[in-house]
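Consider the single chain below, provided in structure tokens and representing the form predicted alone.
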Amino acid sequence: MSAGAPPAPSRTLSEHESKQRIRAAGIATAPEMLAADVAGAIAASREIGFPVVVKLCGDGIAHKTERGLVRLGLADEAAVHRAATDLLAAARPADGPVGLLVARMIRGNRELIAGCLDDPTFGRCVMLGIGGVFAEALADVAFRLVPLSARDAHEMIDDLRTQAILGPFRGEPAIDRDAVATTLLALSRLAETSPEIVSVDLNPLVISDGRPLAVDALVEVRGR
């Protein structure tokens, strides 16, 4: 790119497509299915097993929570029917084609955030931080340049100041540091081998039985 040239255009993939990309890279997610309509969402919830989460999903929808496009802890088919109906009714013309993303409800008292990005000064890097209700208060994050080694990944975990959250917590086991490192190494490989990817945002990584699961993901790619 010549000096002063505008940056290449980019677009954000839907959550469903974003998760397909990260799963292929080896990042763990909750079981989920994409449904086209209310009946499909009910069928998907039966297959996945209750309780479930239902979200409105599409390439034009990046900030679902702010718009109220997420329904959590749906315990039966009637709840899924109501949620799916409401979500489809909330779609806007600017959202483009939409579907209903149905996923298993994952519960955990701790959340991490992770991702990769192109820093204008340093280049491609991977980020890990404390997420959830602690994120803004603590601003506890660590960065490393791509490519990461296994040692780099573990050092990122060690660099977090809030180590108490990583140990046994409220009756849950300590966070599986190897599993977190595996996620960070997968992000590094994505950044290294997929030049079309501008950024990946895993927020949150819910800690379930000590292991991180990406329950939301956004991948930004170059090109329209």
The other form holds:
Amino acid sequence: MSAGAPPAPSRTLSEHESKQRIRAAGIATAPEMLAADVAGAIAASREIGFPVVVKLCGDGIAHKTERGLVRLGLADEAAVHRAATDLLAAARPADGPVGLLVARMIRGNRELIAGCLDDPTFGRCVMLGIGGVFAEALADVAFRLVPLSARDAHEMIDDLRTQAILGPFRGEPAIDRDAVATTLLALSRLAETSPEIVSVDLNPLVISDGRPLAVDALVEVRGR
Amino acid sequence: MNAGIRLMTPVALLERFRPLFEPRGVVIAGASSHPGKFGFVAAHNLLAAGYRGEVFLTNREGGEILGRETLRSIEDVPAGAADLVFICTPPGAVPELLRTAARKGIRAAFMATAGYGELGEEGKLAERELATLCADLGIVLAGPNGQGIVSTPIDLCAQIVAPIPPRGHIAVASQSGGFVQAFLNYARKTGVGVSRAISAGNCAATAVEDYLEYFADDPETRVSLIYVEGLADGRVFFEKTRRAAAKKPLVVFKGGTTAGGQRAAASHTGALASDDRVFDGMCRQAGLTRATSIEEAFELAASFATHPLPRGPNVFVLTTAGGWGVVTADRISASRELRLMPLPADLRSAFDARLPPRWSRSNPADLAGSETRDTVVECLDLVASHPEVDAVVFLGLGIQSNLGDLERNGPFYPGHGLERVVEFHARQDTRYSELALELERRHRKPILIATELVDCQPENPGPATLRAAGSLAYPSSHRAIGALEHLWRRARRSTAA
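Output block for the form predicted in complex with the partner chain, input the form predicted alone:
The next block holds the full complex; its first chain is the one shown before.
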């Protein structure tokens, strides 16, 4: 990529595909399965273990939450049945081929956001920020240029102003800084070795038992 | 994208920039006899500063300027007599001037002439042509649209603005000529001097980061201080500043960090600005010291130039002014990097042996007005010599002289025994300052002195002694601790690397 180049055409991968890419890069995600229909979703939820999350998944679907395509905390098969039926009915022709993404419901009081992007001046960067409902209001984010060193990754975590959230918090242990740094280094490597990737968005990165898990991911790649 | 970075050896770099910063002779092209013109001011300042090399003034009409005969053309400059041409002529005359200059052996050009990239696309094209021409001619090009160049080791002050700064070890490069002036004015005020300074103007051929490569290897320079607005190539800036900062501290202040500032910057130097948070991360990654204001930028550079780096985070505060001690303790405690160290037991007993019982018995050590003739001297020595102390902050300097000043200028002087006490007060504050300087040298740990008298009564013998020695004192403890945080950050990074 060259700094300041005009934006090339790009498309976003589905959540499922996006997560396959980031998992392959070494980023931890919640266990999940893609199902084609309601019966498949129920089978998947049984295998993953309740409670689960069910989302409508497809290449053309980027704003699931805004469209109400995410159903959280489904505790049993009946709940999965209802949610899966509703979600398939909510699909629009523009969404293209869709499936049902069934994932373990991850519990955690804290959320981070992380990703990589192309800055017009500095080129590829990795980003880390405080996530959750106050993410925009706090605007507590740190950037580094790709490639990151281990020190860069750790200093990014240090750079966040809201350090109190990173310590022991409401009965949960302190955030495992090494695990967060590992995620950031994986993002850096992914950005460095995959020129077709335009951006990666891990939002949220839920802190579960101190460790970050990418609960949603969006990978944008070059091309149509 | 890294193709633009050319690695030069330190020797090659020094040699490339030598004609610009250490010219044997300087030509002012377009010198003028009219005191309102840049061509006059440049000639005036160059001559007034006592530049040690030969000076040639060219003017199409000929005649005298400031009592010196001018040459009608740069053709008349003896070959090999000058290394640098300072250009004040209109843009149209510049290409021919540069070609002739090259034939005369001139290898550097500083262009004060404006009317290029800051005017828009056409100007940018003209700038690129200038850069290509200079590259072909083997001329290092600074500017255009720059305000000047300063190099104190040879008393070179070729600029169309004031002031002439004192000699020292801060090297300045700035996209804004106004901020070169500002930094030079701070240098005059604080006594912490400058080695080189350049107003980079539109950076047609030489960007701020290119000068840094030279500063990093320049033996006259201890710290670099830069102001940037927009960057032509962010990656090149990152790589070059990172390499420079690995050798010497590099303080950066950036303008155009908001949408409003970015619009102003685009019209100022014709460059685009980047997302500020990305820039901030880049600074951390490259090991740069980022300042948040222009005065802080100078203060940090002056701190690096005049104080050693601490070996650890432990700060000890010695004060004869209780309130200053309290707020300084607050400031250090709020720091994520520094530590208000507990009072070591051996220091406590040493202090107990010298002070009446009302002293604070903690850090800050508040002497609580209990000092006699040698108390401050002995306590400062004890603190600075203590192996657990990494940095000392001394508060209350100048109080005695300030009182002495009031007594000397009051209606009862001379008489009433005032002469003796006034003289004693002045001598004491001088002693304290001299001791702080000596202890800082001996123990190679920072001893930072903060007093509002730096601003309010600069002639006070306490701060005046420090200033005369070229050491930076701080007008408040908050500013001293802010500087100390950056010194420690730099030291910690160097030890971790």
